[in-house]
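A single chain comes next, written as structure tokens; it is the form predicted on its own.
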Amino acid sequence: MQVELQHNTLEVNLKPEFSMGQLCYIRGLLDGARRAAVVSHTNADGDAVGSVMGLTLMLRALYPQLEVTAMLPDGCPAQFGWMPLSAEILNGRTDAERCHEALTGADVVFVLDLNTPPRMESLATAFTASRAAKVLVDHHHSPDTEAFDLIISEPLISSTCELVVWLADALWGEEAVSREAATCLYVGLRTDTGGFAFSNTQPSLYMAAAQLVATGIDPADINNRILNTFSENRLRFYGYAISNCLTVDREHSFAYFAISLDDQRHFGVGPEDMEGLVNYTLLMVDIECGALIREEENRCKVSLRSKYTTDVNSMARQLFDGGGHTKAAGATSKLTLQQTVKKLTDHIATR
């Protein structure tokens, strides 16, 4: 029977609470399990990487009998290569056979920082075929209630890493989070809140951050590793993109980057190098909503951001069957780059 943490049942200032049924269900799964898998979404960001690594480290420490396999659909991005376990994360594309075996042979699969299996892309088929108990821990809107056996979903929480902090507290106590695990979880807190600057910050976030810092992690070093990691190619690409690929529509308080495959190949940059580029659209004082449309083979990736009242989660769902958060969302478009741009800009012009 599925047990779900209902959305918006708590005041925004409070950390989440978990029912005894949820906690007993997870403990029972782990006590009887021999193999577990931990997975997140494609094009992993700091919250996906941090939550996968943090939970994996805790499971290995607390359940020595448990073989825990961590994986990401396209591996650990190079910018997070300094983090614990980065070399152990299986890549759903290059390690496809091992990932399939780990997912289909698992007793329990923890799915983090996504709300629907298609966001696993290369791992979605094996996940769906697995007979393992499937536990979702996430902070996005509208989780797929048919895909998981247990859903712990709280969109009011700043990041999945924060939710993992509170779930670990409830399951095993504060001492379960080692310094190594805390480093991973802090990365998610730091990146998903824009350095504690976005509107998803609330008292529970700072409580979680304080608890992680108390383990002895170095927030300044983590911040440096997150921010100061540009390659020369990436830095030159950003300059090019701002000068040549940015369109500003002041009439509708909208700005967007349209990045072609040719431009990406010219500068030798990939999806991980685009992380954060969309936020540059919101640096302009008169822009309320911004987008990054990035061309891939036979499709486009769309990232949407807003400052104030624009609900980009609804926009992503309506236009491209995507989703995310009210002020940060994403989607995949099967249209060409030009068609995707037109569909988005037509919507902005008529809203």
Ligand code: 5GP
Given for the second form:
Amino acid sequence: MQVELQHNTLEVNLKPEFSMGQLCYIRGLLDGARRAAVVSHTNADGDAVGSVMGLTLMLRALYPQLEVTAMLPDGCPAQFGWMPLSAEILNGRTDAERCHEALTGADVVFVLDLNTPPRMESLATAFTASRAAKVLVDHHHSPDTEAFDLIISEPLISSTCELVVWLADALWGEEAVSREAATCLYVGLRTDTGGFAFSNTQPSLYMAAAQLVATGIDPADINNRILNTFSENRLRFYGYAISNCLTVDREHSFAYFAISLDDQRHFGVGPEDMEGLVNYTLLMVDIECGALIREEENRCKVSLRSKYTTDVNSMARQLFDGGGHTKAAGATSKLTLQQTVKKLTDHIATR
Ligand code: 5GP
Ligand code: MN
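Form predicted on its own done; form predicted in complex with this ligand now:
Below, the chain from earlier opens the complete complex, with every other chain and molecule after it.
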């Protein structure tokens, strides 16, 4: 019996397409450039670090005449210390002068995994002042169209690292993505999709992953280096936070952590230790939307997540002038911890 095969009916997101104009523009910039800078957002995550390192490695291999400076507004987080360029990524705070010089002296600046210059925090002023050609490669909604000369923005694509894979293939061919660059780029694929699990998981993600794995990288090792990294203290802090700092509002299918500076000091934990804590809110079967509000000196960091229908990108923007993605967004609140919690819970209660 002949079995009829079901045809692939996917409409979106096989691979992003780049116009000849975009590709020629980037090639032209690089052929004539002597200095380049590669930069991403503050409080860098795996996608920011991975895309900065991956692109930097490829640019150096392909354009030996080009001096490429990689930088992050507050440096490379310790958890990514095992990655190839971790020791040389400049820190916008502690290496401010060198970053400023590299940005203002660059012929071309690649901005990755962010949509507006303020996300570059300590580096935003020098970036804006720079006369370099500014190329944005990103997957967040609503890029600032005034701030860049070329914008490659693909909100349907899982991660900036995935987008860098497709852009590199289109610009230079698959061989350009070396095993070392692939290790870096795989980190962003892995972290921005929660391990190929979130709703941004689409066919092109697996195609990009297949290309990277085929270079000979070790996904299991990368997985260990990304996930199994807690100190005992951090794990015990998670236990404390779940027991003492978590409020569950079942009526509105909402749960949030509020973490004071006192608690952070008491456990000796910092922002990087709180990375991922917000996801614990969504482990509860009847919770649709979760938040983490973390007190800092004179402000609070807000992280928002949702499972199905809640658009937390709009929520972050509306309440705190933040942003991100539909199901994962963040913001900085100028209010106190208590005021921030109230603003958020009032909003949830009136939805
Ligand atoms: P997280 O909650 O992990 O810090 O961030 C989740 C998402 O929201 C990320 O895609 C990140 O880029 C975005 N995001 C985090 N903080 C901010 C912020 O202060 N402003 C904006 N516009 N986006 C943010
Ligand atoms: Mn990203």
